[in-house]
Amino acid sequence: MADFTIEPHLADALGRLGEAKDERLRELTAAFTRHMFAFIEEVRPTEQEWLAGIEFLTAVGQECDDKRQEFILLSDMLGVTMLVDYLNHGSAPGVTETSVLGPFHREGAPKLDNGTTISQDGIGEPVVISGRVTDEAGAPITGAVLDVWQTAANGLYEVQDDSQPDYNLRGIFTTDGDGRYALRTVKPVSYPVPIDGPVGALMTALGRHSYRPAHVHFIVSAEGYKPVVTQLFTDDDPYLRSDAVFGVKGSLVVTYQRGAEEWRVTYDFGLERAA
């Protein structure tokens, strides 16, 4: 038997990826293998170091559930969700840029009429966020579907705050014939990710602060286009460039206008047809 030595152990364990009749699956695992045998031989940890990561990935398996996923929130601060959303989403002209869905997207929110508040205890500066859903060139979108959520004016969203009404600052809307929205909700505002958790404590660990800048959430879609996956960021937020998950670009933050009664904010989203 010949010696161990780290080139053959490759090629043995890639070697035992077998037939599959996956071939992307096969393309994945093989490309992952690689690169876990590079970065071992790379950083050459010690056994209670690899032992460590193990618990630590351990650790944020078991704080997933129905309300919270930390596996997102650890691709989000790594800055890798937004690596594979530049790879899979352009920017083409007329289309509105995406962002990271984050760990917080539920379900089963309830179908407002257009002009409804979001917002079920009231709690916060009321703002109006209105305006158009359009194809690349701008012609409107009629029965465009925008899912809505965000935190509340104390920086938790409400899975995360049972003082809160069950859905509060969730609803979904749809647009009228001439492709406009319209939606009430409380000026939101900057907030930590989840830091009770391990990402949290690597966060800590690591000497990086935990905030994002305020911001709402929305999923954009109607039948024939790909829907959108993006965020609409406050233009005065003093984390703007130091977004703890990477998510701004500049096409996304907003600017919100001072009314007699209310806040309010324009925005028109783009969707492009799907092939």
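Switch from the form predicted alone to the form predicted in complex with ligand BEZ and print that structure.
What comes next is one chain alone, with no partners or other molecules.
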């Protein structure tokens, strides 16, 4: 039997995958194994460090339940979620760029008429957001659906805050015959991602702040088109260049124009035809 050294050990570990029936699973596990070997050779962890890493990932898993997904937060704060997002959606002319979904989307938001506010308690500075939904060539899409959600003026989503009405700051809008939509809301604020768990402890240990720049979330969809999961960011936010989850893209930063009674934002969304 050959001496135990790294190269034949890696070859042995990869060779065990040869029988996998699912080729994609084999490919993913092989790449993961190769990269883990390279990582371990690079950082040469002590056994205590390796155990600390395993304990950290265990704590991340234990923090997860039907309301909280700490692994997604870990992927978000490492920048991996936005990498996966970019590799899957890229950017194309006339198509709105994507951003992270985040953990606070809820199904079943109220369907509202254009021009209605999603703020049920009216707390905050009023804003009207309006524009069109078009195809890649700029032609309007009638009946496109915009699912919208954001935090309240205290930086909390209604699911995090018992003092807010159910479905506060959530709504579903539909474009009219010219592809136009309009909604009222309150000016969003920057807020921290949840930092009371192991991912927050890691961010603190790394000296990183946990803030996301102010944003409004959108899922824009229409029959025959690929849905876009995205966010619109406020142009004057101090965290625009250091979003804790790397979600900001230049094309998603919008100007809040001060009107007589409310802020105004205009933004046109572009959808790509489904294959």
